[in-house]
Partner chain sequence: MAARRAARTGLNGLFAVYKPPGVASIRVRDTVETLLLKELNSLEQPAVQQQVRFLPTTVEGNAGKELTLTVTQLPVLAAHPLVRGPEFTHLKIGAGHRLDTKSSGVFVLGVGHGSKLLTDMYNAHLTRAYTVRGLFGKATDDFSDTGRLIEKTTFDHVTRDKLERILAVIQGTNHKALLMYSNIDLKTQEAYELAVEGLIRPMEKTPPLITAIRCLQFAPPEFQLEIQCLHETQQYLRKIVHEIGLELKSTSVCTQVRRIRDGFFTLDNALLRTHWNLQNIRNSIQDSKSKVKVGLQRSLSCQARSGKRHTDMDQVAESKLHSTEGMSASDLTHKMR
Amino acid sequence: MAFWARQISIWCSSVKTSNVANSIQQLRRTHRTWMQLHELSVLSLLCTDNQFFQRGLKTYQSVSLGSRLQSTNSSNGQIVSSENNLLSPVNHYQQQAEVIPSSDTETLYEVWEDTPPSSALEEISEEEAVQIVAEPPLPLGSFTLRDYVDRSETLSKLVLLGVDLSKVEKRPHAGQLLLRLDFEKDVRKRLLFLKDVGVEDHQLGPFLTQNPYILAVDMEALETRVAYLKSKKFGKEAVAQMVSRAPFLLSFSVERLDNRLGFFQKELGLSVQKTRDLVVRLPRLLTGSLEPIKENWQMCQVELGFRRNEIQQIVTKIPKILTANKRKLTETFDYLHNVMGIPHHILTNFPQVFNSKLLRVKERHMFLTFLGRAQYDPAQPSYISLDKLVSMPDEVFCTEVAKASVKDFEKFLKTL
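Coordinates of the preceding sequence alone, form predicted on its own:
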C-alpha cells in the first residue's frame, strides 16, 4: 500500500507541473503574438513600401495560426509533458524559424539595420564626422530671397539674367510671386514675348527688377495691349522704346492706356501726332499719376504766366516739364524771368533751360554780367542764346561766349 501511495503522489505532482508548464507556455505565446503585432503596427507607419507591410501581415497571420492550433490541442485534453512545453532556447528559435519565412525575416532585419542611431549623443569617430554633409534647411519664412536662390530654378535663372533680387524683395508680394512661378511654364514664354516686342537682352534684367509682376500677367492680355498700341499707329520701334523705358506699361489695361492718350489729346489740346510723339519720348506719362501733370499744367498757366499755346510748345519739346518738381521749376523760372529779364516768348523757344541746374545758370550769368556781356535779346548786338548759355561745357563757354579763359572763370567763382 505504501508503494501505491507514493506512485499516486508522484503522478499528481506530475499533473500539476504539466498544468503549470502549459500555463507558462500559453503566456509566452500570447506575449510573443502581441509583441509581433506591435512591431507590425509601427512598421506600417514608418515604412512606405506597401509590399513589405503585406509580408509582415502574412508573418503575423502565420504566427497567430500556429498559436491557435496549439491552443486547440490543449483544449482537446491532450497533455504534453513539461519537457515538450518548456522549450529550450535552441528549440524555441527553431520553432520560430519554421513559422516565419526566412525572406521576410531578412527583410525585417535589413530595415532595422538601416535605421539611424537612436541617440544624437552617440559618439562617432572623427572620420565619420568629417564625412557628414548637412545641408541647411529651407527656411519657413525669410526677409530676403537670397535664402531661396539655390533651391529655386526660377530665382537662379533670373539672377543670371541680371535681376536684382535685393530690389525685387522690397516690392510688395514680389518675392512670394517669384517663388510660386515655374520657370519653364510661366517665365520662359513671357521672356520670349518681351524679346519679340523689342526688349534687348541686356535690358531684361533691369526691366524685371522694376516690374517683376509682369511675369504673372496673362499672355493674352499682354498680346492685346501690344496690339492696341499698334492700332494707334505706334510703330514697332516706338512700341519697343516705350515698353523698354516704361516697364509697367504692359501691366495696365487697354482701357487705362486709352484714357491716358485721350487726356493728353483733349485736356492739353494736343494733336494726335503730337500726343503720339509726347508719349514715345516720355512713356511713363502713361503709367504715372495724373495729379502732378495736372498741377504742373495749371501752374504754368496761373503762376508762371504762360499762354496755352506756349505751354503746348514747351511740353512738345521738353515732356519732362509735366512731371518736374514744382519748386525747382518755379525757382528756375523766377531767376530767368525776373533776374535775367528773359521774356516768356524766348523761354518758349528755348525750354531746355528748365532742364539745366539753376546753379550753373547763376554762375555763368554772373560771370557774363561781370564781363559786361550778359545780353539775351536777339534784337541786340552780342546776343547770347539760352542754348549756348546752358548746354556748352566750361571750356567752350569761356572761349566762344564769354571771350575769356577758363582760369579767369575759376578765379571769379572763388570770389562768390
Contents of the next structure:
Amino acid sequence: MAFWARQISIWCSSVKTSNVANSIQQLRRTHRTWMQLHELSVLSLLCTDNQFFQRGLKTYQSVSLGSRLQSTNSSNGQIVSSENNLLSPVNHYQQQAEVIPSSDTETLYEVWEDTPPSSALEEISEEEAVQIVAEPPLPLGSFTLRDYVDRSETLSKLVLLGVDLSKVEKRPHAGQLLLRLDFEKDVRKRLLFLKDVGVEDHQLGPFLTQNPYILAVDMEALETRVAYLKSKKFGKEAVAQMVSRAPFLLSFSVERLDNRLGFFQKELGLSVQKTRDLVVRLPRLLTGSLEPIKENWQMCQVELGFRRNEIQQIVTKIPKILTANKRKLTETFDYLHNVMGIPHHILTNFPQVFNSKLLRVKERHMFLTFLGRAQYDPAQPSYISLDKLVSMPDEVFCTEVAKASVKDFEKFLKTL
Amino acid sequence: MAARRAARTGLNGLFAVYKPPGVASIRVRDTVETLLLKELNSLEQPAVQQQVRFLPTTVEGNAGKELTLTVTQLPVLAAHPLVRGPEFTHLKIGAGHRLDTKSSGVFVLGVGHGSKLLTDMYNAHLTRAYTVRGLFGKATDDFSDTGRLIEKTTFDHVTRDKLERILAVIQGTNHKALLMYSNIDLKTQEAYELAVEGLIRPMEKTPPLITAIRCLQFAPPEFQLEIQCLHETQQYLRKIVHEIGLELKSTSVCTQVRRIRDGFFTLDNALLRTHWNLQNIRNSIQDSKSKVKVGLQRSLSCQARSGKRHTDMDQVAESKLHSTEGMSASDLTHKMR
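Could you output the structure for the form predicted in complex with its partner chain, given that the previous block was the form predicted on its own?
Every component of the complex follows; first up is the chain already shown.
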C-alpha cells in the first residue's frame, strides 16, 4: 500500500502543471489500471502460468522493464523460481517509479487508453458500489497460505475440515495446487469419493494434510485404483483401512501397485493371503520405498542369522520390522542375543521386543539381573517371557514381573 | 493465551536430569526440548479471534431482489492453529557441564533465562562428585572396558591398603596444586575464613584437580572410587583409574563413570528419563530456585573477595603461576611417584 501511495504521489507531482480536473481524471484512471494489473498478478499467482501475467504486462516492457521478467517465461511451474518471479514485478514497478520522467508517463497513459475512462465525479449505481471491494489487496506472492486463507473458499473450508495448512504449504507445489482448486467443482467430488471408499470424517483432515495432491488426481483414475484393489480380493474394510492409513496409496498407478504387491509376494515368499494381511496391517509398505525393505530382509537373514521361515513368521507378526531403522535393529538384536543370551527360536516367538526401545530392554534386564530374576528360558522355573519384559508400563512391570516397588526400580535406574 | 504464557514463565531456571549411559548428552537435551514443545503445543488453544466482514448478499426488498452488504462476524482463519502452525517451535535450552556418551549421571540443563545462570554456574567453579568403577587385570587403548585390549596382567598382589596408599598420594599432590592455583597465602586470616567456609578453590581455568578421592568398595578384580573434582572431563577420570592400576604394578580399566553431584544438584534432584514432562520439570525448577540463588551468591561473594586478593598479591601470584606453567594433568599424577 505504501508503494501505491508513493506511486500516486509521484504522478501527482508529474502532472502538477496540467489543469486540476484533468489530473484527477488521470489519477483515477491510473488507479483503476493498477487495480486491474494487481488482480492480474494475483491471478498469475493462482495459476502459476506466467504467460497470462506476461500478456497483461506486455505494454510495460516497451517502457522500462528489464530483462528479468522475460526470464520468467522459461521457468514456468517451478515453485521456487516462480515465487521469486512473482515477487519481482514489484521491484520493476518501483524502479519505474523512480526512473520515469514526466514525459514518459504521458506515453504510459496512452498505452493504457484501451480501458474505458471514467470520471471521479461520475455517479455510479448502488449495485456497482456494493461490488467494490474495499479490502486491502492480496499480496502478489507469499511464502505461506496464511495470506489467502481468509479470502479463499477452498482453503477456509479445508481448514474447517481439519487440514493442517501449515504443514501442507511445506510440501512442493501443494500451495499453488490448493489455491487453484474450486471447492464445489473439484474438492467436493473427491471428498465424497473418499468417504465412499471408507475414510472416516475425522480422518479426512489428516489424510489431506499428508496427501493434498489427491485433490488434483483424475476421478476416473481413483475409481480404477479402488476397483483394482477390490479385484485383488481386498474387502471393503480392508480397502478403507489401507487408504486411510496410507494416504498416498491412491496416488499410485495401477501398474505400480501391481508391481509392488508382486514384490512382496515374490521377494518375501509369502502366500497370497499372508501378503494381503501384511499389506492391510501396514499399508505404508506399499507407498514407501522398496529398497530399505529389501535391505532389512537381507539383514535379518545375513547379519542376524534368522532362517527364511523364521523371518516370515516375524514379519507376519510385526510388519514394522521391515521399515525399522537398521542400526537400531542390529543394536537391539545384539543386546538380546549376545548379552541376554536369547536364542533365535525364542526371539521368533516374541518379535515384539524389536518394537521396543533398546534402553528400555537394557534397563529392565539389568534390574532383573540385579534381583536375580533374569530367566528367559521357558523350560526352567520362574520364567519371564520377553513379551512381559517389554510390553508393560513401568508400574505393572515392577509389581508383576520384578516383584519390587517402583521406587526401588527408580533408585536402581539412578545407579546405572 | 494466559495459560500458555504462564506455562512459559514457569520454564525459567535450572534443573537436573539423570543421563543414562550410552546416550549422547546433546540427544538428552534434544529429547527434553521435544517433549516440552509437544506438551506446550498440546495445551489448550486460545479461542480463534473474530473479525467483522461486510459480505454482499441478495435480500428480498420491496423492489424485487436487492444486493446489499450485511455485517457478519467471521473467525480470522489466518490465526487458526492449523494455518498458523504450532505456537512453540523451539525452546532455549542450554546444557551445563557435559557428560560424554559412555558416562551417566546428573546433567544440568537450563531453560529460558536459566541459560544465563549456567554461565554463572560455570564461573563459580563448583566441585563435582563422581563414582567411578574400575576393573583390575586389563588395559585398553581408551581406558574404558569397551576399548581395544592392549594388555592383561595379574592383580593378586593388589590389596586395599596399597590402593588406599595410592589414593592418599593422589589426593596429596592434587591438594598442593589446588592451593597453588587458588592464589592464596595460607598464613592469612582471610585464608582461614575461606577454609572454614570450604571455599578454597581456583577461580579461573586450571587443569583438572581432584579435591577428594576415596575407595568405596574393594572386591578384586572390581573396585569403586568416589572422586570429587574440579575442571575435569570424564576421560580424565578414566585415565586416573588407568594410572592407579599402573601405580599398583598392575593394570585397570574403568567400567563406569557416574556423576552423583554437579555443583548444588545432587542425585535426588535429577529427573529420570520417564519423568521428563512439563509438570515435573517446572516443579524441579521451582525447587532448585532458592538453592541455585544461595549457592551462586555465596560463590560470587567469594569471587569478589578473591578479586580483591588478586590485586593485592598480583606479584606473588604471578611468580607462582610461572612456576606451574607447562604442568599438565598427567604431570600432577606422575609427580606422586
